[in-house]
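In structure tokens, the next block holds one chain alone, the form predicted alone.
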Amino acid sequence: MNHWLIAPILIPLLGGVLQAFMGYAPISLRRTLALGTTVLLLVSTIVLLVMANDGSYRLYAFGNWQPPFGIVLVLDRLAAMMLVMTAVLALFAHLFSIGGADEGNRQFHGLFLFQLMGLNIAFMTGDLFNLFVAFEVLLIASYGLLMHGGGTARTVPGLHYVVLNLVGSAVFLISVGMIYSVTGTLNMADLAIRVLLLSGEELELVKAGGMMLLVVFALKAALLPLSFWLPRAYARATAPVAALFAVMTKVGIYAILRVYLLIFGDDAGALANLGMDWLFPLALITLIMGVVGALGAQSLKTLVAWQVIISVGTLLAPIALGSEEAISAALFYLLSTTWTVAGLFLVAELVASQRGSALDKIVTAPRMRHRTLISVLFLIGAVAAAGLPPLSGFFGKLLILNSVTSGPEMAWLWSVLIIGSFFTIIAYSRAGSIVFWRTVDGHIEEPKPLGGNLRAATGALVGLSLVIVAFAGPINEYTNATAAQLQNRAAYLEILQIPMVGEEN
């Protein structure tokens, strides 16, 4: 059963290959090879959560190389949960995308896949070095993605987005050299030993090592102050593309988790919760600038992108305090907050294909075709994403409200959150009364059709915010079982066959 752990890599990339040697054939039949393959895609994640839910680690070495000398894979409950949250969220996104936001580029599918095949890299590495090598393939195809459908209005963000992220790439190769210098190591289980073992210089070398990481994992994750970049790029990226670049700022969320709960948590001796001082204040001046830019948008794909900064900031908070009620919180809201804003993404599409010149702006304009049904799903999708009852964000946020214990922190996490919610909730209702309910006399000529698929995606990712409060209980039972799991460090090592220290002989 461990050869599965390879399919979420391989089906991707095996789809990726055979879009590229199909540049030149009907459109059709490439739209049904990448639904096809996203398919699959779903299918393999689930059988994994299915083998990760009975609590034990897995391993897949490549070469049969064993750790710490190979290259391996490792599933748990976190890896299978993100897994599945990737697949689910790239099915519908590319459903969309065969709407016509796929036309213009021979190789969007391809990038698509190759994006999705460098996220599950990432989720399932117990390797630094490999965490590095699938942040530079999902970047590669990202880039492409960003500037499919060209313009000077993509391509502007588009390059900050690039070279943003070549400066993070150059700073992880640099801090993975100095930790490897140290210690001869890159694999996770093997560093969470040694740096028990470090003392003088060697130690102050990792440590640097270690925060020159937390700062790139912060410029993927969007943490303030380096967040500036992706309201812009994700604003001007077309609908489905924006849509997967909704998971894109958790993969920086997740590889904090990973490697500073791993090899930087409570055990690490000198080195322990390394970053976590800074972490939690940058999290809710995150979220407060996140609010401030909400309110302040002029379009609602704006919105939803500062809604990304915001989500940024929610998670971040709780992670940085590092209990195990706290991490469960935070998964809970993660998986929530992550399909309603691609949901919201899709929504504010419909309403720019709907309005004419006016596009997604929040100005008056005549009254749209199909403005009840859109209408809807932008309130439902708002409602989730503010954290009102009875949706989704609500249970998360109140999930994250309880896990704090009484303390500073408590009074500064209670006091952002809620007053914060506030001001999104008018950032929202302020949007929605004026592209929705504040017409002006006229007609808008020939508005874009709203084919099947389009409302299908839509309103299915939007609508997993009424499925994730159907099943809360269940799934809240999986986060705290994700939390207890990431705190059990031995266990990890054990699976990877690593001896604790004193247990070498």
Contents of the next structure:
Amino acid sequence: MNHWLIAPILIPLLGGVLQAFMGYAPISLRRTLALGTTVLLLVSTIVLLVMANDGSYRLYAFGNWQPPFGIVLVLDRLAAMMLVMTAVLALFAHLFSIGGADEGNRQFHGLFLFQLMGLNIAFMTGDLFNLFVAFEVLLIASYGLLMHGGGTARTVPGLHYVVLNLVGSAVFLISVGMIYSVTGTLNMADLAIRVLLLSGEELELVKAGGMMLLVVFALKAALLPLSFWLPRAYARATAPVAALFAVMTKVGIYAILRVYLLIFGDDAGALANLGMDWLFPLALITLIMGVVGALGAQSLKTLVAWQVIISVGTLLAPIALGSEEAISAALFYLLSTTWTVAGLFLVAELVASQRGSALDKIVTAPRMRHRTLISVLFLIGAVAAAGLPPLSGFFGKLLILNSVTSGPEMAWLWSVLIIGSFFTIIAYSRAGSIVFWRTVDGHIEEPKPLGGNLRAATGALVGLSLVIVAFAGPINEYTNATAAQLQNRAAYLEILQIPMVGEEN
Amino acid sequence: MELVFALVIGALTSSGVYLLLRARTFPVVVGLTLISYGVNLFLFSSGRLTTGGQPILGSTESYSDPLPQALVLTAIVIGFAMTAFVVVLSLRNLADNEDDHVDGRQGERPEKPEQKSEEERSQ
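To complete the pair, please output the form predicted together with the partner chain; the form predicted alone was given just before.
Whole complex next, starting from this chain.
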């Protein structure tokens, strides 16, 4: 038992509850408290990262109930990495929102913090049903956040998003029910043991349940046949919300990594590598579709939203191959792409705020204000996202390319990824040259002020791509260790033996 | 009992899916509600159907599994909250677009990508 594990859940919960009660307090007080909560969350996740870096599993059992009977939180390297990644992203997105995006809705900060709480539960839980609850917590907060902001543009994409996710939740419950009805447990470690004992009809039930679970995770991750909701919803969300949503698809990817490596991993007997032969081609087609969408994007935010889909394809292809090197490479790219995409959403918002009525549309317009600053930020973000050297996206993609062993998979992955990256570069250079270079004579009326918060948050998120390059060695060591830990199923199963409070002697 | 139970779940889910694929928000909301009823019953049955069973050890010959009941309770609460949210969102859609079509106003601004997402809902 380690009580620190609950800190990343309790901190945003308490901060969010506080926000819910002080909707009428002065906005400066609400902002200070909300930002303080996010900073505190970041500190707690870094503490957990340092703790998890020793390679052991830590456990927090709610109510001191011994797993598999109670719900547990489990901290390992993967969970710690996701927590830190989310907290860093959340801090800068939050800082950006304080530049003015949080006005107009008294509960913005509360929803933001509840969303973080849901994300953190999802990353730490060791229980399948608790994962469902975590998804619901983060989803209901995200529904509110998606609708945040004035105007009617978000209603229809919001409705699609909500209805789709409700259907996803129903499918999640059905698959949980199918798995529970046969195995009699929902604890992930216990499930990993029980699936080995199944045979005959029971095996088929779990197989069906596992495949339905993959559908749900693919919906969250926006894998191809389930990804059409994403571009419109993300492109119309308020910028800091869109930036935070960059991590939402990664929850689906995290869930696939966690559940499918642990329960349906290499040594799961008849259920080994369930669904992974479907995942690989779908991931590649997702990548292609993302590139096509990016080429046809009409506005910068839509372009970045398609970049989210490109990164989903790029991440799931190596994960489907499942080797240790591939997973390590995918984790490295995950870190890079999440921050870069979030930074690009913020850059797109800066562009929109400085171009008057042209907003972020990819059309010629009068020269924007603060062009030098914004164009440099866009350049860094685009280079990192497209995967050109010397920024982090290049190293991520290089690691992914390097991780596949020769064979038909290698031919497919190399050709799709490299050609896809090439067309991504074309998409970004087209958008960048039209938006920043081809200006027409004219005058922009009432450009919005470019506050220090906005500059700092955008600059920091985009600049993280340089930080990843500077610390590429340690980060890669960490992802290697994470992948090794993920592949070692037996070590995870030992959490069932960890003594509870009062049993230690 | 198993047959009746299975038929009820099947009827609820299939009518739910049918309604979900309609183009207006009201049938979609009703469809979601029916699906969540079907799912709750299904979850309930994952602990096996017993009559007169009790979840307390030593009290009876046939035990019933208490965990699915807890799961169903959680699922009902969450489903209820989500349905309430969808109803509000549908009303907002109706107010914003003066139309209760799931893709917003029809005719005035036909947007092609939306056609695809309708198929997605069946997943």
